[in-house]
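The form predicted on its own is given below as one chain in structure tokens.
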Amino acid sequence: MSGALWALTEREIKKWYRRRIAIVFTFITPLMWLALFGKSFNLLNLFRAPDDLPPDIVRTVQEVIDSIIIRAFGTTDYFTYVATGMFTVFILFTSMFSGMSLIFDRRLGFLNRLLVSPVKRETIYLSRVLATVIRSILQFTGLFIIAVALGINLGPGVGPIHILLTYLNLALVAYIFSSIFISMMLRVTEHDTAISVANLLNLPLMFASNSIFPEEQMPSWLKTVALLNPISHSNEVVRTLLVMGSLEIPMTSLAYLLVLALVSTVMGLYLSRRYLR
């Protein structure tokens, strides 16, 4: 099984990096989001003490405002807040289209060849998930370099361990989302359906999270949705590591993501046995 799993995973990765234009646009999109949205839509610039007051009063008022902002956002730099939230969002965007290759393989007949071979159904499913995780991590590397170039402010003491744990957290999230979306595509034969599902879910999942605004400031009903959203829990882990510079990962968020990973795995394995035929 391990040999077949790696062979199918390698095939998916090769298909991806041979589409050079698609890879270029993969990095242009986050660049546009971070450079245009992250830099221009800076909410924290609205909260500044008036310049026409005496300097001592301006300094005192600004210190009070900054303390309130830090309690809400964890930083006085809104770009840093948005960028660390966008890391998980772009993992979502990549994972949402992970089932597309399965649809094309079904339509082109390659999937039928696999199904009559000794390769297990679970291996076909897991190879797509693993390939998506690898692709997501490679894309995050480029995204992180872009964020650093644009001026993200990493917390004091952030080092290789913090970066490594961030990678592991985002790999876990990529695994969860790709498992879910590939499971949804096991019986789909039209790529238009996959695109429709992605367009239906991507923005609601992004805005119903703490990616661009703290959930504490949301209406109660939306806050409940945000607390159930795995993007919010991933953002908590990422911001703890990269913004606060702390290794004290919120265990509730980590446990929630691990449970989702287990549930999505069981669901994917069951559905692959039932519907891959």
Given for the second form:
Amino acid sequence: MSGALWALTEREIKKWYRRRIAIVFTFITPLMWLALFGKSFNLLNLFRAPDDLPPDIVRTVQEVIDSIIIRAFGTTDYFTYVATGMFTVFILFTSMFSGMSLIFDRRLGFLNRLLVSPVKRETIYLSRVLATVIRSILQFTGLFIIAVALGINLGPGVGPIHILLTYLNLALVAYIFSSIFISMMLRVTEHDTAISVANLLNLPLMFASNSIFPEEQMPSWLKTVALLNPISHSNEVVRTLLVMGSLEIPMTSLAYLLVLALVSTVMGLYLSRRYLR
Amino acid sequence: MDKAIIVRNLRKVYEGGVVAVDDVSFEVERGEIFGFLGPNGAGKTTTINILTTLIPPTSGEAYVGGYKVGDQDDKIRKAIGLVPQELTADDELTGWENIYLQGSLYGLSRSEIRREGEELLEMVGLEEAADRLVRTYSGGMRRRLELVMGLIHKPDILFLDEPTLGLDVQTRAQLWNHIRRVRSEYDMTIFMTTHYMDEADKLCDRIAIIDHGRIKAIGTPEELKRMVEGDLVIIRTVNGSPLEVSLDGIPGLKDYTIDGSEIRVRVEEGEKATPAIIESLVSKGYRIRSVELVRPSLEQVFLTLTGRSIREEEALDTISYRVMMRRRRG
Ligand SMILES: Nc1ncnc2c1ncn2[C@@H]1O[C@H](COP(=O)(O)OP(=O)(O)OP(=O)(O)O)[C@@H](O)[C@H]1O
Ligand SMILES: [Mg+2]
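Having displayed the form predicted on its own, please output the structure of the form predicted in complex with the partner chain.
Next comes the full complex, this chain leading.
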């Protein structure tokens, strides 16, 4: 019954764009990270060759420093590094609250309307996931424009294909996160629960990834977490596309994300049939 | 199976031990309006929730449209419509958006929904408001929209849970007309709950009176009213149980019962008997707190069956006539 799937998705999207004020607020946190953190903590500027040396030595030293920095960050511009990392984090922040509408629908009795109808329980679940993917992608466009306005340095040769693939990758990430967070909210009746879960997980998930700092410097336990964190893998893909301007997407990262998407789908469909009552 | 609904020994015990439905059995014929009449907490919504596949029963069995609840829920869901007790249309959407969404849950095409929707909206007089956000509707408009949404897929069996709750007398009468029209036009079976006596009396072909999860009586309104004959005079005293009263010679006396400080006297004509009853009470030194006269009505049936009135404030808009008198002796 795909008519029902689309109708339910459309409802979510409509309700979202009718709350324009709320949309503005979703940009505040990522904007702070970009404008305040990304710009003011431009720590890569700290590593400058001393000026009191002969000019050709200054140049050589600076080249060495830059090559070290590029090896770690992939760019000499820290803002670009943080911005490309915040793209995925922004998707996470949006997807974390995707279970909220379900909780409200349960509270207000709207869910019962769906449950007495012949619509499949999986459809109810999938419509929320789909709506979150669409929502996060549209919101991401706003963030991307802000990042460009703030002076993100896209790599040479970044064209429409790179941007398109970035979108697809972020849609995949939105899919993974929303299907996980919606699955967690299938039985929940208190919206406080969703907020607590989101607040508990948002910063740890962001810091335990290579969003604002490369994982090479991390202690080994944190590095392990960062390597399992889908945000890190998405960042690898995004930075390959937008910073390096390359289409050679790291296959392990992509495969990891695809496997997560598959696992979360199977889990979500199973749980929605079981717990959506 | 030609019955619309069959319920056998249905029981629902909620977590925490509340017995909401206790050994309930009844049958609903195809094409009839069957009413569940009972006070708050009687178990009406619980019964509807079981029959509409929302919650599983603790024990017993139920068939809706010939399908077994719990085993063939998908088939039941296709055959039924529910207008729930709470207003659950999405108030951030417009009337039409709600209707489209509802129709698409039942696999209807956009053009089918538009055609049906227009007809139903016109019937309930909501065409003008249908493009407005539901948030801007009055309670009565929302109830009517709920009805349209419950009918959009023309279910065989429609469940109405307190469809006129909180509406004024006029709007309720209008809604009854809509319900009657729907039944005759679409040839539907309607299962409804209410705690309004007059609603059950005027609208339902048959009524089950339910209290504390148990069915006290089932029948047509006339059959039920025949269970009680004559008027009921209820008098409460200020100073104790009127056990010493003698009611010999009261005109048209049938019988009486005393319950605490309350005496209930069944007589042929209430107006004629009341003064004599009061006199005989006063002559034995009882001081009177209140006098109440109840006509043969579902209210009285309910009172007789359960020993209490359905709800004080609801009794006021029933067909029974009620006199409250306070007397103080200096
Ligand atoms: N989810 C629940 N958990 C526990 N007890 C419940 C639950 N739902 C209802 N009850 C209890 O079951 C009893 C019957 O409730 P129900 O809602 O079926 O009554 P009702 O006849 O519809 O009343 P009303 O006229 O107020 O709508 C009540 O005592 C109520 O407190
Ligand atoms: Mg109820």
